[in-house]
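Heads up, the chain below is alone and in the form predicted on its own; it's given as structure tokens.
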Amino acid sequence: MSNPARAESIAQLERLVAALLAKGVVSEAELAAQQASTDRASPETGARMVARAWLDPEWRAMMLKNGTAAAEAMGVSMAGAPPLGVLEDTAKRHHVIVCTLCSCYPRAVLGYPPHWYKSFSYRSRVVREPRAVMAEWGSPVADDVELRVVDSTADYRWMVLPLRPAGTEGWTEDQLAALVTRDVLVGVALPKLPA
């Protein structure tokens, strides 16, 4: 976006705002209260969602049923935001997700989407090459196993709920989390135990 449109787009943004406060339909505090949660959101979020799901099969089945709900149990507030789903990858079956039309993230449980989940490249060539894309990223998906490309949309986000690595039997729900990266939560890595 040129300045000029960046410029223009920043006013048109403040106008919004400033109709919204003087209509009384959103408060300063409630504004702020808002950019703090958004500030705040990290793939930490995720992380420990998909640890508690690989510890608790109770807990797992009830991510996989509403991710929202998950989210908000986290204390996670997902008002105003999309439903979550959560996919998850098996022995047979890989999830990676994409917007392929813009930047459509789980914003609430994964922070901001990184750079290259907004670039044309990626949004472009995971839906059609997925398991160069995989490979490139240093986490080749076997040929056997089914890769399903997901699309995140302003109607629904997506996140992955990958298969806990062997190994890591008796670990403690912080040492899990530590192994699910933002990348592993879209699904173009994989968890990796640490050399």
Contents of the next structure:
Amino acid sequence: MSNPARAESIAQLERLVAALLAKGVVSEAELAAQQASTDRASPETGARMVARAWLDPEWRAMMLKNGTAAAEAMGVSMAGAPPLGVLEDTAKRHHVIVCTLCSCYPRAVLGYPPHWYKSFSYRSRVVREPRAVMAEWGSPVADDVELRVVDSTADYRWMVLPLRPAGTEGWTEDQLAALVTRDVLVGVALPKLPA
Amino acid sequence: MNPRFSPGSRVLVKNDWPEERGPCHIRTPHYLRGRAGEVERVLGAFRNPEDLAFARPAETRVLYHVMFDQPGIFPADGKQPDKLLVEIFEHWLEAA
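The block above covers the form predicted on its own; next, return the form predicted in complex with the partner chain.
Now the complete complex, all chains and molecules, led by this one.
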């Protein structure tokens, strides 16, 4: 899936788009709007949501109760998108997200999935040996922490609300958001302070 | 929506293999078929992807977040106290 698109795949896509346009299922304008919205989405949105949750208990409660509403409040259009769920880490629980069946990913708040997320090795290994995968990513999980592997198999999309790292007292939302990378939002890494 | 199970319900994933009977589209991972878990939360009702994938009329089905003991599913590589949390449709679940 990291290979460049083949000519026959492109031709097939063009025939599909032509058929959908001819049948009136979608319009050129709708396709362009969806493309623009997909291109605009980025992990900065998810990072901003997390930073706000670390600072504002009311926002945190709302985001955990209804991730879709929280994304909408960030200016993301969730109409037609799958509902978003936010999984709360604690001192004794960490979440990591995978889609073993395909590549379901919270694109509305994280943008395009990275290639590794769609790879057979990540998808097959993280459910079997999540601790080994976390250790290889440089974020080993302590023995007394429950690791929850969330297999995104159906209609929800998930992101992680990680623990706020110690040593960030008094930090601004911008400073905190900078700690929350795409990998942190998927749960394969934990937020780390700059060395 | 009238969910048959509620948070805390013990459930068994059906040990069914429709892919052996012909073309199908299912969202229940193979590693959970026939395995027992516990309902964590009711996620809502969604149109059945098994029909949507074939452009057939699709009823809504209740979707659950179901928790499984991870080392129970993968004893060779898993470790306590880890868990697997997976979305499973109601028609794949039986009371355990």
